[in-house]
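Only one chain is shown below, in structure tokens, and it's the form predicted on its own.
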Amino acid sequence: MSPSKSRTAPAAGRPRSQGRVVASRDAAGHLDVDALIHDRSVRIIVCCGSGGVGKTTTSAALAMRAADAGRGVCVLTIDPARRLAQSMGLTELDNTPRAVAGAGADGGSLDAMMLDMKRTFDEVVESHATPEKAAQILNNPFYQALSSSFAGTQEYMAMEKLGQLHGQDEWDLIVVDTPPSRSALDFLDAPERLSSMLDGRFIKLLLAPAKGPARLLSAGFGLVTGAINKILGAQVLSDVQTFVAAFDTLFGGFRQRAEATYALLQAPGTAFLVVASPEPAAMREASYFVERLAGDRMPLAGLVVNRVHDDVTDGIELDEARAAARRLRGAGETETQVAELLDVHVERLITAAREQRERDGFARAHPGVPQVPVTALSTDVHDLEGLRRIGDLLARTGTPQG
């Protein structure tokens, strides 16, 4: 499918579609993770969502714990975060995938590579003109600036990359974490809005002298260069018209291979995860992934539920640690001690039943999405047993401790 077909979510009002979940629910109705990943037909997973929910650390957990039941696994982060390599031992990440060591089991491993928007431009530039063409193109001062900062840029080349590791045939998965809030997922977007800029009209205007058309010598058509030139400046026009000049060759190819990977993110071989906390703005957020990917017909695997507090849920129940709080406070010292313990545990009690509320009313709107609530830790997570500590909270096997 091209992807400049419509890709809207549902207008407020309108039914919610629930698209086609990937994963089945495990015995206790929870997204079953390790179902996911040792579903060897499962080459691709794409974890969303807004920024500060855990996104990056969910993606290198499931990473590693992918790599540890025996497949080849390369992660792939467009979060400029430098968490992800000190979580897995590496001094950096960069547009090269580097192994992990100590991850892996069963012939099992685990690559990790941080895009580079520019460099992957670059490559791509490289591997498709000729030398003297991609000499052009790389050395002009427009491309250099489209190539580090022109919105949008970083999407496209996530996508390009993703095609390029796909195309190796390296790794059978690879867990792709994507950019912070909305923007996670612009890169369904990025050809589409590659394609209206360099064919758009403007473009074709400043690219149509280099052509050479006699009747584009028309005084009228000087006057609309001359008001151009007064706004960019002689020599940015000239760099641009440059640039197309010399770009327009390589534009299908561009076009066909984000139509390429846009429609291997629909394919059965590929599940997308939702990232959340359970927060008011956070879970709106998920509903608006959710209902974007169904909008795009792609393939949903679940919700992932960071920092939930439902370690306290079966201890002392709210209403009477409440009143044991009040009996013991300044009855004494320790009781006053155990009093102060009591109200945190209060606290806690009524995050917990907020952070409930919010996973319920999400699973009203979407009730055909599961979920996969993860235990919030005390510490941080900074190295590999704690992204397994983490992977063994996504399957559910594991206990909070530390």
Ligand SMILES: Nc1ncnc2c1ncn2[C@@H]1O[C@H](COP(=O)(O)OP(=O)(O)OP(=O)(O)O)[C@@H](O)[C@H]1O
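Note that this is a predicted model, so its numbers are computed, not measured. Positions refer to the first chain, counted from 1. For the two forms, the rigid core is made up of the largest set of C-alpha atoms that agree within 1.5 Å on superposition. What changes on going to the form predicted together with the ligand:
- Once the rigid core is overlaid between these two forms, Val338 counts among the residues whose Cα shifts by 2 Å or more.
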Contents of the next structure:
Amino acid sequence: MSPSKSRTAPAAGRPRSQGRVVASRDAAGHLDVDALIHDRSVRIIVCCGSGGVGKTTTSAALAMRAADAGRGVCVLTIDPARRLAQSMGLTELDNTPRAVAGAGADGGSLDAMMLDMKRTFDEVVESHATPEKAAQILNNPFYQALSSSFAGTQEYMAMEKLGQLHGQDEWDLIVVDTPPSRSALDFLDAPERLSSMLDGRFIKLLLAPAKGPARLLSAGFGLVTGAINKILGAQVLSDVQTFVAAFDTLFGGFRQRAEATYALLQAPGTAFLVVASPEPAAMREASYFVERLAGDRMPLAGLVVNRVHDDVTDGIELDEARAAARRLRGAGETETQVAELLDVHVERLITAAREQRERDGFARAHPGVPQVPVTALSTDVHDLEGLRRIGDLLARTGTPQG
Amino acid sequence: MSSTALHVVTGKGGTGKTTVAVALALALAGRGQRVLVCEVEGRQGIAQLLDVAPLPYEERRVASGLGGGEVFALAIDAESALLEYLDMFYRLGRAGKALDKFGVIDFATTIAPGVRDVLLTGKVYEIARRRGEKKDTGPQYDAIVIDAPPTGRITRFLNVSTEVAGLAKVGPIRRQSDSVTAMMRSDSTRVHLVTVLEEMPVQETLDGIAELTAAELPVGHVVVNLVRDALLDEAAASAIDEGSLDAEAVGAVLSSAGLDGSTATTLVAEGRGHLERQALQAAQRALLAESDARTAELPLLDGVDLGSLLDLAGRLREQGVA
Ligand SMILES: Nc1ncnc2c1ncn2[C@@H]1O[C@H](COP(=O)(O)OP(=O)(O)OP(=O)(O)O)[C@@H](O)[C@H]1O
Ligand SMILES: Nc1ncnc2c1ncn2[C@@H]1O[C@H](COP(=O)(O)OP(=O)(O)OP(=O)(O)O)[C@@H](O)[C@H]1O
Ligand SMILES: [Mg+2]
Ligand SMILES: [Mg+2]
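Show the same protein again, this time as the form predicted together with the ligand rather than the form predicted on its own.
Everything in the complex follows now, all chains and molecules, and the chain you saw is the first one.
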């Protein structure tokens, strides 16, 4: 399927807009992940979703499968679990991609890295300022707080790193994991929040409290700085002032780079994969995110419904199984055991129905967005074999349990 | 009771912190207590769970008539807390508004590390010290339950005075944070950790217990949530293991009960899967048992509504969490 223009505008009673959808469906109507990774015009895949749903696992598995399918892949992971990181050889935190041993076939290869946000920030400062100025910024306590703990810095730096990797032009596919934030939207919004904070009115006032129209406000400003000094201590404000003065000339460049990366995300070679677990909160987040992508004209590949439990549709039906379990229980030793097996079956059917309801709800709201379910494995995914199994499930070429 | 009991509910994201916090509040109210449940992350999780309008920065009664107790709910946000705080200590009525206009509040609460947490916990501290309407009636609330940040951030959140140590050496924020930390470390506080029986959450819980303990914060219960009940008793489990309860035996029983005997293979495979999951749960449970923390278990229910919250509340009471 070719990328098409935004189809329908949101309208009451109609399915909501899903914007550009770039991937195809397989015969069963599922998202065709293999078609996506074989499509050489796709150069960037971004895995988004709310916290803990499987973004890191999905990105690593997808990158692995693409490398095994012959593509030159780089995966940018963010805070991978320790064991997964180790299995990919991500032991050195040097903020550059390293080859993953044992991944890649047919001429394909996999490089992996995990984002070091502070280092990325430091490097940007160092490459854009004179050595003295860079040192002044890096040593500033306010900068140190900002670069290591501000909510949003991680997202901003993930975008920055993506821009850098793309600029290096060494890979024909970059798979991007996104930070473990509460809401998937943070990935798109946080950089803006950080840059408008750095660019904000307050900072401007700190820079030049008595110039231009700000002069009119300076009486109020005195009150404000007074209050801040009282609450936080005078040192904080003076650190901020020093930082802002030093950072001012860098700021324009920062903003430009963030804007360029944002544009990259809207470009035709990019595909977003939204990951969700089959639960109301995660599916709601996925739904918001899909709408947001449409609003921002960002290309969507589809939805990965991860950790689906009991994908059962066959066997005895719910009511019948319940009734039979009631009849058989206590009727004899084997009968009772069969009744218990029926209980297990009933539990699976109930879970499957609940998860299916979530998936159907999403499908009704976003009929143009293909989904693919990934079964929950019985253990964590922490080695290359596990990643390959998830890859098989994503592409629907594997069996759930082994 | 002379002071307000404080129950802090943390846990890995998505394990059921909000659900457990509300169930715990209901459980305490069921003992006739006046309880406040607060959220501090601006997510309106409590309102969504109870299906009420978004909570304001103002205590609202959300449940009553349970064993004579009452539950109030409150959403604490750092911006409102700061404005309230400035007003209280500096009578900054108009200037407070100016602060808002300059974006200073946003700035102060997001940038100065720890300030946000001091504001949030400071509000809890203020409420915990409130007295009831009449003189000598004891505290306004018997208990406060906090739907707290996740395990990875909980120690910093509660141990605010260490967090802001680098900030102002003197001044109200510093004084406030010392009082908050003292309250969090006191006998009236319990930090409960919600988890599920899976590798990562259990590991995080064990790490969290160690961190809390090192920071002298009192660990309460580990609440194991979303537990899947064992549906096969020992006889059935060993019959499946030994192979005596195989497709043939099951098929015969199914046929005699008028059911499709060909589904027996599926049923036996499902039984094996169930036993495997139970074994994995048991392994994680054993890991938790190695820590000294007391545990309580809550089952995976089919959806969460008021009825199931009361069910969970009853279980928390039975297991001594409330
Ligand atoms: N299909 C699956 N079956 C079994 N375990 C899974 C599956 N997908 C993910 N997991 C496990 O779930 C946990 C969370 O996954 P992951 O780290 O990929 O999520 P995330 O969305 O990146 O989380 P965060 O938001 O914290 O970054 C990991 O322990 C992972 O091994
Ligand atoms: N015992 C239970 N049985 C069934 N479902 C449950 C149970 N406990 C929690 N849930 C469900 O699990 C999901 C997550 O629960 P909850 O929102 O309480 O977690 P949380 O830890 O507060 O999440 P977050 O980290 O996003 O704040 C919700 O959909 C909730 O309804
Ligand atoms: Mg992750
Ligand atoms: Mg919650």
